[in-house]
Each structure stands twice: as structure tokens, then as C-alpha cells.
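Form predicted alone, single chain, as C-alpha cells, below.
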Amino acid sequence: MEVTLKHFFSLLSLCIIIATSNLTGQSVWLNELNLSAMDIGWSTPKANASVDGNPLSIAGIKYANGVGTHATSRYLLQLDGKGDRFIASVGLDDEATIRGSVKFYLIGDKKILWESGVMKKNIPAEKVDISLSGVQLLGLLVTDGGDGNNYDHADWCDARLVMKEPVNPAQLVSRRGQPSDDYYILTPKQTDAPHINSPKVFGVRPGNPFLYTIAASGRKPVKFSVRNLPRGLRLDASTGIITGVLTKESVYTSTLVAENSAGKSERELRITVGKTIALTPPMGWNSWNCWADAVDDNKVRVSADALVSSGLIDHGWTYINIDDCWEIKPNATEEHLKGTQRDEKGMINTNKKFPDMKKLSDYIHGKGLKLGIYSSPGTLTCAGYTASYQYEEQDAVRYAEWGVDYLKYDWCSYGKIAPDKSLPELKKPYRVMRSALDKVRRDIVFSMCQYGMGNVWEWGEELGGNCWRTTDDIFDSWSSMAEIGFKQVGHEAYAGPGHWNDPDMLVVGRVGWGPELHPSRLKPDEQYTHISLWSLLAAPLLIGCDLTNIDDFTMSLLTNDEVIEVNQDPLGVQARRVSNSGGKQIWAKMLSDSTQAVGLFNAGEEGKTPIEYFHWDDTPTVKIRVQGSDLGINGKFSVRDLWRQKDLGVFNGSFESDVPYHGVVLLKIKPVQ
């Protein structure tokens, strides 16, 4: 009986050390926390599961339990003193087969706890272990390995946080430093009177299919004329198209003219009849971030109706761009995607999901709107579907007789195909469809889709390019957004009518690459500074989100005139970065009237120490100073801010003012004699 009671009375303690052990070290785990407010460089953070929603695995190593990231990551918990220690094993993902490089970093209180090494492919994982007595705010992490971001995919494994006391974990998660959730509406509302807004110049070689549409703003109905309108094209009064074929080589100018109830508009249009195209960038909508291989005949004519409903055809959005996912995919289980790859004179075939590529082509260019295809230059597009190698000729005369009028060639499986990376073999495919679409009597625009390898900017108009991506594929993050953006510095030597840089396309509205949508995950702010950007950059505007479901704030970043036209601007000179401190970024754009667009940015990140990647106070506005010495300009010039479409005032050397965090002042200055 007595052993019996010592046993009893030592499992009583026993109980009562675990239960204290449990009550004051509480284990939270990483995958259990709210990860909405984890900012990250690509994609969504995922619990349990890599960030491309496969098994954690690091060197081979399986982990059950964790987050799967991407650089750059950062992620804010706000533990008040309660930690005790932070556990778990960090590294590349398996899955990141191509490259990627990644750095992880605890930050508390403005001090870094712990860093990693460069871990990339199979690097074992490192593990972590260390105090948090006393932290109140403790940051995680991701950075790039010091190469790009490009495949780097971060794992948090087994990651937690034992707490010195109990804790509500949904408290845990700071928002602090971020940008506001607030919507806002800057683009004032449109008046009745007609307003032209489509490109003031236009080009189209000799004996090609000319379609353009004028496009206007105001009460419905209006009434379209053109004065000196060259002989060889005609004008639909009531749509504003104008079609036809000019032949001999010539510079027309004519008057475009819009009238409705409220009053009457016009425009001068340079026509430029020769060898170069795209002379502004395009602008457009492309069915990759939206439905990616969910795309169908019927979501292009929804979107090509939508596109035409909400208005935005009034303010120049002229392209219609089906992605990846029309063509034959070979060894499909899915019956819509089975096929015959090629007829026997080697034309490509559709699958099922577009069963006539003309009628749906004859549909958009009854709208006035123009219809844009995808390829790629090796035996597989990045879908898995047929491409163009050894059929690039057939595949350009099958995309004139469709009417196909933008071409994005997307590198992807050329790369099992070219012994090397080196510049000829980087050049190598599209020289060779530049050559075939050369031989077809069609203008098609040539969107050379390669991420920017071999410097493509460099290169990219001796090859006949008319758009060059400069970078990897764009996410809804705010990491993904600014990295590609705010580092396209240099580059604008390279753009001018004709060719252009392309950051890759907008990323606004409901995203979601198909087909499960979900609002773009930028910030009000954000999507300020993307669209500002962009324009800024005179990059290819191509929507990206599903234009039956568009919002108001949404419509209003894609519909206000005086933003666009700093894009469409036909002088085409794409911004500088006047100045970068600190994250207050100036970057400044000449435009044809001899005035300047400049953005002034509050990008906050940018070019900062792993500290400084968070807010440890309260999210910052900041005051930005643009002196007009820096653009060039002595002594007074007026201010007009472009969101807002009104006039600032005249100043005196220099203009300041307060941006809101990850935000944007756009403004138009011009000197004042």
C-alpha cells in the first residue's frame, strides 16, 4: 500500500509539472497563425505545404509540419516580452528544381537574432534555436540569396514559438508597418462632354490591314467624323473604327473629331505608314492571371464584351490576348484537350475549348478591339501544350489567315532545346519567327517572352521585337510588384516607339490564375504605385483581371485619361530614376509637350538593410521633395496632380509632398517662364 501511494503521489507531481509545463511553454506553431499578413515575393504563403502547394522537403528531407514561402518574406509577430524561445528547420524547397537562393533572418527589436547561411538546392536544412526574453516585436525573414528571386522557395519546417505564458495566437500577428486597407477613389468622375483618349499616333506598314478605333469618352450616343482622313481607309460613324489598307510608305496627319449631345471633341492622329509598329505601348487584355488554363472561346467573348461594356474601349484598352492553353496538348487525359496536334500540311490545331479560332477573331474585330495568341519557340508551350519549333512558318501564316494581330512567344521548353544560354542561342528563336511573321501580310505585335536573360532590353529591337519581358512572371504581392518595378532602372535607354520594355502585365482587380478568383492582394496604395509605375515606364498595359467582375476602384485606376496618356505619350520615352534615398524613389518621364511626368514614391523596402525591411513604429508617411533643378528645370513650374486631375499651383525651385506609405504622387510639371 505504501509504494502504491508514493507511485500516486509521484504521477500527481509528475501531472502537475506537465500541466505548469504546458500552461507557461506553450508551443505555437508557425502554420497555425493568421500567414494573411505575411508579405511575400510570389504566390501566397501555405501551411503544411511548399509555397507551390506541394510536401515541405528540404535536401530530401519530408517535413509534415511548417510554411512554405517565397523571397522576399517578411512576416511581424508582436510578442510583448512573452517568448521564450523560436524552433524550427529552414531551407530551399526541393521543389525549386531550376535554381533559387534564399537567406532567412530573425529580426526582434531592430536587432538581428539569427541569420542563415545561402541556402539553395540540397543544402541541408538549418536549424534554428534561440532566445526571445524580452522581444516584443520579432520579424521573419526571407531574402534572396543575393541572385534574384527567381525560384526561391523558402520553407519554414517544424517552425514554432514556445511562450513563457499563455497567449492568444490570433493576437500574435502584427499588422503594423503595413499599408492601409482603405479604398479610395482619386480619378474624378467623367463628364458628358466627349473626350478623345486614344493614341495620338498609329503605325502600319504598307498593304497591311489597318483597324483602329477611336475611342472617346462622354454620353452615349457619339458621333464620329475624321477630317483628312487618307484615301484607302473608311470610318464607321457611329463606332469610331476606322479599317482599310494603305499602300505606299507616308506620314498622314488627320483630325479626329467626337460629338455627342454634350459637345465635341478633337485630335490630331499622325498615321505613319511604313516599317514600324506599336508606336505607343500596347494596352490590352491578356487571360493568364485571370484564368490561366481555365480559358475558353466563351471567357474571351465575355471579356471582349465586358471590355466594351464597362467603358473601358473608351479610354484605349484595344487588345483581347489569349494565353497559354488553346492548342492540342499532347498525352491529355481531358477530353477537351485531345486532338490532332497539326494537319498534314502542318498547320496547328485548336483544342475543343476554341473550336474556331476565325469566327472568334471576326467577333473581337467587330468591336473594334484586336486579338492577341500565344506561343513558344520550343516543342511545348510552359503549359504543356503544342508550340512552334520547326513549324514557325506554318504557325505565322495560320496566325494571319485567323487574324491574329499580338503574338507573346514564351521561351519555356526552348531551353531543353538550346545547348547553352550564351547570346546566340538566347537570340536564336526569335530571330527565326521574326523572320516568319516578316513573310505574312499582317502587322502582328511580337511580345518576345524570355525573363530578361542575356539582357534582353539590349537586343531585343535589332531582333524586330516590338515588347521584351525584362523580368520573371509578376505576382498580386506587394515583394513581387516593387521588385520588378522599381528595379527596371537603366533600362529606359533601350524603349522608344516601336520597343518596348515589358515589366510583365497589371495585376489588379480579381486575380487569381484560374479559376478560383480573389481580390488583388495589393494594397489601395499599391495598386497606385503599379499602375503610376507602369505608366511611367511606358510598359505594355495588359490587364489581368477578370473584366466581368471589375469594381469601381478598379475601374477608376484603369479609366483616368491623364495617367494613361503619360503612358501613351508619343514622344516614348520611358522614366529615369532621378533620385532613390531611403525608399523615397523620384522618377521622372519627358513628355511630348515639353512638359515632365513624375512619380514620387514612398517604396519604403527598396535598396534597405533586413532591419529595415519592418515598420517598427507606426506605418510611415513621408514627406518627398522634388527639386526642379533635378529635372532640369531653373526657377518656377507648375504643378498639376494627375490622379487627381487638378492643378497644384506654380512653385518655386522645388515641390514637397506627403505620400502615404508603399503609395504615389503622380504629378505633371511644367516650367513656367
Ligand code: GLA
The other form holds:
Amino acid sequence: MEVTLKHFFSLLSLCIIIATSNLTGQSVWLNELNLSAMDIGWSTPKANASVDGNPLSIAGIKYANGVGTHATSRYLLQLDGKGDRFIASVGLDDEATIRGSVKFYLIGDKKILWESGVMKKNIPAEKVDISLSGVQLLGLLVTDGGDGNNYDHADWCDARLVMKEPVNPAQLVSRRGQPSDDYYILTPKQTDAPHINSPKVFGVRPGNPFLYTIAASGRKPVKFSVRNLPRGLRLDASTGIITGVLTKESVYTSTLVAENSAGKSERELRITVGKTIALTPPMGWNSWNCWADAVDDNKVRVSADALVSSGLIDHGWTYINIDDCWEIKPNATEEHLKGTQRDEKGMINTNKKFPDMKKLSDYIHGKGLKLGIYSSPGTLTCAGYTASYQYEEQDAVRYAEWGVDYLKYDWCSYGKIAPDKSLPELKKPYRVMRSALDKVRRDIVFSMCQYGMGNVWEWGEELGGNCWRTTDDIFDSWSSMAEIGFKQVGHEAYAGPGHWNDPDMLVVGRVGWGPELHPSRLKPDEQYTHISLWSLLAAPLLIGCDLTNIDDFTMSLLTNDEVIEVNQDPLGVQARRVSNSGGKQIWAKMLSDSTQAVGLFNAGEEGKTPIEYFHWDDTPTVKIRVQGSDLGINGKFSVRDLWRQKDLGVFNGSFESDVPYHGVVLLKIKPVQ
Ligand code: GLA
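Mind giving me the form predicted together with ligand GLA, seeing as the form predicted alone was just shown?
After this comes the whole thing, all chains and molecules, with the earlier chain placed first.
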């Protein structure tokens, strides 16, 4: 009989469970609780596995039982004084690299009951066995060990609560500190009359193919026309797609017109033919946060279809970006990923999931959308597929042949090529690809992805990046989204038309890094915060969810034109943080019409002390007051609520609003003479 390791461990844990229950009353195992309420900085918490799904393992010792999580991780349990002891062995999982470091805390009713040292790779598990006597609320916290949360794979092994009396484990998980579950929709219903929503400015290089689609909401069919359309361009009056070529550096002002049986809308468009593209942050969809390596041609096509049929295209969403996993994968076992990496001329091949990239690109362009692709400056991409090292020029040519409009260029395996992480080494591969892209006659947005190394925001523009990731990967948790979003303080000095800070893609809707998807674990108010903050930050907006299965709440988040206009404002200023006190944050972004977009955020008192990682009392709606003087406004100003698209009145000196826990009120503030 074959006895696998798994069987052995299951048997072992069964024995432990039986033994402990007999000795000390009821043991409640952490891995048996509902872990969906555990907030985690990356991926999802795993029962009886590490956060990456491997057997739990600390300093070479394997554990059958426990929970794999990732800093920052917090979990609040309601013991009501029924707990006797908490027992566990904790540490950094062996799957982490030397960059990982974590610290564990047990906090009972606002008091630290126990804390570990800073746990790093190969440090043996620390054992904890503490009394829970009298504890009402128990917080399990893992922080990042003081050096950011890279590879912070933290394990609570053999973790259990020994209870004084029998309890229903389902009732132990506390709802306290959780924002509301109410999926309330604020975006008003669309009107029948048309409204033009595409950007007010558009940059193109002389001689390169021009593609701009007039985005207009309103009842279909809508008929389009353009006054003063520059010679060299043509408009399709039924789709609003403008194509052609402009050969000379110049600035044109055209008037876009959209009409239907219910009315008419006009908007000025400034076309700048010059060196700069991406004059407003790119908006679209990327395959990674939903499909990851499950992406294929069909999923990309149906996403493009859905961007159109759902009406998202009418609000300015434009790019359909294929992330990693379209290339040949060396050493793959899966038949459809095998093949010759490049042809005899060194031109890159696709794997069998993408039979004809040019056809796919034509399909996408035919809808007025644009196509994005992904590569790495190393020999392999992050997921281990063929990348561009020493083939940068061939790849740029190939992208141009295919009709690619956006390249995400992701550091990953280049880490093995660069001798060190000095600034010249960090810049080098991006400079090489920049110059390759400059040789092709196509406008390709250059998205530099290297997670913020070497303060990339300080030199991303000089290198010709159109945007650059400022952070590690985002996940659909409050810890991840809020830590990334609110940490963008100070980066505003480096953003502007054609060069944007990129705090990573959106995690609303059904996400999951494929093939299994789940609704975003961000609570509704957290999702309002996510979209409002990314709009204020003038961040690229790349939807990361399954577009073919999108609910009304998510649609309402992605189709509020007054919110999107904050992101797409032609001035291209990124919001600055005006104030931050007791978790109440105010951010303001100057807009081209001399008004300001202002976000009042109730972010909670995150992380000043371990105790403040939890909300021990009911989740508070707070009042946040913004002073006109903080915005450089003396005297009266008018206030408009952008999510509700409603004027709130004229105020003198200051304005105050209730803001829900982890939520936001997004305003447009205008001085009144
Ligand atoms: C990195 C990037 C992600 C995604 C994956 C693909 O992790 O940061 O956004 O592109 O690689 O492998």
C-alpha cells in the first residue's frame, strides 16, 4: 500500500487533535476557522498550506496543520472570555527568500499578550503557549518585520485555541473592525442624451498610425462628427473611431460631436503631434489579475467584446493588455506552451494559446480599442516564459508588426543578469528597450515594471517611460490596496502628461489570478476608496477583473464619468496628501479648470502601533473637515459630490462630511468670487 506524505500528516494531525481535545477541553484549530475574514497583504490565506500553497515549513520542519498567510495579516477572534490558551509555532515559511522578515503578535483587548522576534529565513519556529484568561477579543497580527512586505510568507503552525467550554467555531470570527457589506451604488443612472467622455487631449508622434475613439455614453445609435478634423485623419461617423496619420509636429483643436434622438454633446479635443504620447493616464484592461497564466486568445477577444457590449468603452476604457504567458515556455510540460522560442531571424513566437497575434490585434483595433503586450528584459518573464534579453530590437519590430500599442516591461529574471542594483544597472535594460521602441514607426506606451526599485519615479521620465510601477503586486485586500495607495505620498512631484506613477492595477470585480475567480475581497467602501484614490493619483487605470461577468456595483464604480475625469484631467497633476491625522486623510488634485478634486478618506489608524491594526470598538464613521486654507482657498467655495454627481452648496472657510470606515467622500471644490 502506498502511504503518501499527505496521508501521514493527516493521520498525525488527527492524533494531535484527539490528544489535545481529551486533555484540555475543546481545541479549535485556526485552519478550521473561516479564513476569509483574515486580512492579508498578498494572495489569500491558506489552511494547512503556505501562502503559495506548499506544505507549511519553517526552518526545515514541516507542519501538517496551520495557516499560511502574508504580512500584513490580521485576524480578530471574539472569545468572550471562553478561551483558555493559544498554542502555536510561528515563523517565516521556507518558500520565502532572504528578503522576507515578519513579526507575530497576539493582542488581547488592546494589550500585547505575546510577540515574536523578527522571524527570517531559517530561523526556527518560535513556540507560543499563552493564557487567554479573561480575553474578550483576540487579535492575531503579522507585521512586515520593518523592511516592507516582500516575501513575507508567515506561518501560524499547529495553531489552536484551547477553550474552557464548547463553542461554535463559526461564531469565533469577529465581524468587528470590518467595514460595511452594503454594496450601495452612488453613480447616477446614465441619461439617454449622449455625453462625450474620451480624453480632452491626445498625443501622437508624427508619421505614426493614429487611433482615437470618441467615447460617448447615451442611447444607441449615436452619430459622430468632428469639426476641424486635421487633414490626414478620417472619422467613422457610426463608431466614432478616428484613424489616419499626421506627419508634422503641430497642435490642432477639433470639436467632437455626438448626437442621438435624445440630444447632442460636444467636447474640444486638443491633438498634439510631437514627442509625447499618453497625455492622460492609460485606461483599459489587463489579463493578469483575473486570468494570469490561464489567459488565451479567446479570453482576450471576449474581454474586448465585453468592454464594448458592457458600455465600458463609452467611458474611455481603451486598452486590452495581454500580460505574461503568451510566449513559448522553455521546459514546459504542457503541450500548448512548448515550441521554438524564436524563428531563424530571432523573431519571437507565441505559444499555441495565441495562434495569430496580428489577427487578434486587428480584431481589437476594429473595435476602436488598443492592444497591449508584456515582456521582461531578462531571458525569462516572471512566469518563466520567453523574454527579450538580447532580442530587444527584434521584439520591438515584432510588436510594431502585430500592431501593439502598449508594452509592460517587467524586470523579473533580469535580476540574474544585472551584477547589482546600482542605478546604472537598474536603468540599463529600460534604456535598451526604449531605444528599440524608438526605432519602430508606432506609438507604443512604455510601461516600466520593476516595483519601484531605486526610486524609479525619480528617473522614469528621463528614461522615456510613460509609466512605472511604484510598488510590488497588488492584491484584493485592504492591507495590500491601502498600503500601496496611501504610500504614494510625495510621488506627485514626478507625474505629468506622458509620464505617470503606476501603483498597479485595479482589484474590483471578479479577480483571482485564474482560472478560479472570486468577487474582490475589498469591501464596498474600500472599493470606493480604491477607485477614488487611483483617480486622484492620476494612475493608469487597468481593470483587472473578468469583463464578461461584471456586476452592477462594479460597473457603477467604473462608469462614473465625473470620477474618471479626475483621473483623465488634461493638466495631469497627481494628488498630494494635504493632511493625515488619526487615520483621517485628505488628498487634493489640482484640475485644469482651476477647481480641485479632494478626497476625504477614513483609512483607520493603520499600523502606528500593533494595537492600532485592529478596531476594538465598532467601526466608526468619522467626520472629516477640510479647510479652504489647506487648499489655498480663502473665503467661499462650492462643493460637488463626484460619486453622487450632486452639488452640495457653497461653504465658507471649511467643509465637513461623514465618511464611512475605510471609505471616502470625493469632492470637487471651486473657489467662489
Ligand atoms: C509580476 C508583475 C505582475 C505580473 C506578473 C506576470 O509579478 O508585477 O503585474 O505582470 O509579473 O508574471
